[in-house]
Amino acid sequence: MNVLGLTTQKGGAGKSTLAISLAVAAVEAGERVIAIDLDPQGTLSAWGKRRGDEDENLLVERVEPHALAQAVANARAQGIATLAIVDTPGVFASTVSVAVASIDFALIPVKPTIIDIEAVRPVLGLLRTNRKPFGFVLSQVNAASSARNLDAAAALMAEGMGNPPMIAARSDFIDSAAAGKGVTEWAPKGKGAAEIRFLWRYVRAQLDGVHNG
């Protein structure tokens, strides 16, 4: 079972929103997913309650940070999932350190501003210290601000991460989460769904690289 962690130091980067839609997109691609909510705000677990038990291939669990390693071990031993997605708090705290110890790959959502990019440095230091592979995704992107988006991508590329995927700020993400859906279910032919499918393929390739590298 692969373990993907979504982590960032700043709130408002769309971390939980991405966790929700990535979980659904992964199931649609053939994965069995357990989505684990470590965030005290409980956005992911609240979404799971709205969704209900309609999909046996997608479980959502609220887990205390100290119990994460055991929850991952149990899911792996029971064979209930091929992928765990861990949603961490939007702060730099001990909870993030606990999550980093259990993940295979970290996805770092960051908004396309220099303030947000600079704010991820403590998280990067933690991941590098623990020798955990990571990648960025530019989130909450305004499609009309192409120059700013390109500048942000260039700043992230300077960290050696190549060209980061981009996810625009779209109402489909808000509406789908409110309905207990992923964006690929809510508007399967929409631009948001296309972006999430691309992001999932990127994440899948990174996870494959971790185990084959």
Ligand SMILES: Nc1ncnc2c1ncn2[C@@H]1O[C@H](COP(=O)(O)OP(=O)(O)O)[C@@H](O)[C@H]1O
Given for the second form:
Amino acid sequence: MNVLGLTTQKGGAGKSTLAISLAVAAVEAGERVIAIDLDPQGTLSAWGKRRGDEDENLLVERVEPHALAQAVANARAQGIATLAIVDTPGVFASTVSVAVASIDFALIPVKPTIIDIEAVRPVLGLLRTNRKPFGFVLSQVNAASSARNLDAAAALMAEGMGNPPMIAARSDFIDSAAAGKGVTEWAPKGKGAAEIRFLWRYVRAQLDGVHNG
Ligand SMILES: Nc1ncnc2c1ncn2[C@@H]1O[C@H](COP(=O)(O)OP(=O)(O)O)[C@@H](O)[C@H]1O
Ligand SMILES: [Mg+2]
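Since the one above is the form predicted on its own, can you give the form predicted together with the ligand too?
Every chain and every other molecule in the complex is listed next, the one we just looked at coming first.
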């Protein structure tokens, strides 16, 4: 079982939105997923309740930070999932530290603004100290501001990563989450669904790299 973390201490970056749609896209690609909500705000677990529990390949659980390592160990021992996706809170540094200890790869959503890019420093420090591999995804991008998006991508690449995948700001992300769906279920032929499938392939490749490397 691989463990993906959505991490950044910046609230509103898109962690929960991406955790939701990545969980569904991963199941569609053949994974059995346990989506773990570490955030007291409970965005992911509230989505799980709206969704209902008829999907045996997608479990959604709210877990207290101190119980995360055990929850991951149990899921691994019981073989109930091939992938755990951990959604973390924006503000609680101690919770993010706990999450980082359990993950194999961290995905960091960043909005394409200087303020948001500067705000990734603390989580990068944490990930580097813990020797955890990470990658960025440009989040809530305005598809019309391509110069700004390229500048943002260049700034993130300066951290030593490749060209980051991009997810645009789209109502499909908001509406699908409200309906207890992932964007690939809500509008399977839409652009948001295509972006999420691309992001899922990127994440899968990163996880494969971690385990082979
Ligand atoms: N790609 C997107 N398109 C449109 N709205 C988005 C997108 N990603 C996030 N949002 C909206 O932005 C806000 C913050 O997103 P959220 O996923 O809760 O961020 P975080 O979990 O990092 O705090 C929410 O209102 C969410 O609906
Ligand atoms: Mg959140």
